[in-house]
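Let's start with one chain on its own, the form predicted alone, as structure tokens.
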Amino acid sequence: MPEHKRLKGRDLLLTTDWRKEEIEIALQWATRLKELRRLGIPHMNLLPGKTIFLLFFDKSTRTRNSFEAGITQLGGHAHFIAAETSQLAHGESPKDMGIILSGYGEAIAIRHDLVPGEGQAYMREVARHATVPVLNMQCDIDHPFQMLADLLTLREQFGENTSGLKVAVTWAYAPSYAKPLSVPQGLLMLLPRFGIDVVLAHPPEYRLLPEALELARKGSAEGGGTISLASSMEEAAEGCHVVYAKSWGAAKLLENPEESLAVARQYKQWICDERLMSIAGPDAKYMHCLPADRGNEVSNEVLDGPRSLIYPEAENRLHTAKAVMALTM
């Protein structure tokens, strides 16, 4: 059986659930599908008539639209479900939902990211009863489709052999809301598996979840990349190829967002600006999953400047979503 055929019917709940070779297949498919779209070559024959259910417990721009546009371009259809407007709001069980939606379509995708200890557990319970692939559109632990898009962007920028790249993953101040921890955790869980050295920096209140760090350490042992800690943004950025500076909430305070934001205000100086990028070096690039708090997490000069990869990175969300849907559905 061709390797990619073995991915049919597979869940993607954490990037660590897939072997490196399987992630490589997804990236190759994303690259091919991106080229077909660039050339204007239709590929609606890949998932004709297939349906995916998109269940959201949180707001979304890139995730919802990349999945909806992606399934349309593959010949299928997406149903958007807001948790608060469905029977989930009245306590319908993940078992019932997983079984019933499995009978209506070919995949279930879920975003459930704001409460530590809940999102990944909920998805696993749905997957235990579903008979179709269950895909993680972001949880409390990981953001797999963003991670695949980030890795694809790094490969496009620096070449397919990413061994030896150094990426600074650093907390940055944002006043808007207490953001999930899944992006920094996901970066640590995936990038070192492909030989990338990750340097993590954050104020003491913004530690990542222990279970995510344990998965990250196992992945780094497999792939040869390293994970190290820095005490400041400046220390993390020094000599890096990429600065990935974004905000995330304090895990112990995510259920008390006002307190979390009050703690964050102590660290307004944690901003990615031209000064920080100069420490990284003249050729260093800036990445962010978006939305970014302009003037807080990052200066406009960096976000809109020639070092920024945010728009190619965001576009790649479409191609990685399409690749995984095409492979698994």
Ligand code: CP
Second form
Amino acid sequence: MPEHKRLKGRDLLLTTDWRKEEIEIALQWATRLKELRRLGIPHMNLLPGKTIFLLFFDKSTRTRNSFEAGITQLGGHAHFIAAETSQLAHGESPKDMGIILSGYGEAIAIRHDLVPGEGQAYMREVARHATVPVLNMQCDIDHPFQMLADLLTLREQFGENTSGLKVAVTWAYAPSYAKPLSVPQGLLMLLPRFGIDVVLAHPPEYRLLPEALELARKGSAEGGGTISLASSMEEAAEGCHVVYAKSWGAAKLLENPEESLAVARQYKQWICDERLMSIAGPDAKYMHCLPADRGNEVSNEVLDGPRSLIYPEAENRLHTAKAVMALTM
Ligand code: CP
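Other form of same protein, the form predicted in complex with phosphoric acid mono(formamide)ester, not the form predicted alone:
Time for the whole complex; same chain goes first.
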């Protein structure tokens, strides 16, 4: 059986669930679909008449719209389900969601990212009962579609062989809300599998979840990329190719947003600005999954400047979402 056909019916709940070769196929498909779109060549024949259910327990701009636009471009259709306006708000079980939605369509995608210990477990339970692929649109552990888009962006920027790239993943201050931990964790879990050295920096309250760090260590052993800790943004940024500076909440305080933001206020100096980027080096790039707190996590100068990869990164959410839907559904 051709390699890509083996992905039919597969869930994507963590990037670590897929072998490197399978991730490679997804990236190749994303590149091909990106080119078809650039050339204006329709590809609605890939998923004609297929339905994906998009189940959101949290807000979204990029994820929702990349999936909705993506499935339309592939010839299918998305149903948006907000947890608060469906029977989920009355406690409908993941088992019932998995079985019933499997009867109506060809995939179920879920965002459930706010409470440590809940999102990934919820998705696994839906997947245990579903007979169609279940896709993780961000949970407490990982954000696989953001990770695929980020890896694609890195490859477009630095070349397909990413071995030896150095990426600083650093916490940054944000006053808006306590953001999930899944992006920094996802970066640690995926990038070292592709030979990338990741340097992590955060204030002491912002430790990542042990289960994610354990998966990251295994990935590092597999791919040869390293994971190291720095005590400041500056130390992490020194000599790196990419600064990925973004905020996340303190895991122990995610259910208490006020307290979480009060802790964050101690660290207002954790901002990615031109000063930090100059420590990284003249050619260093800036990445962020968005939404970013402008003027807090990152200065406008960096975000809107020539080093910023935020818009190619956001665009690649479309192509990677399309690739995984086309391969799995
Ligand atoms: N990066 C990302 O997941 O964006 P949304 O929260 O807008 O979906």
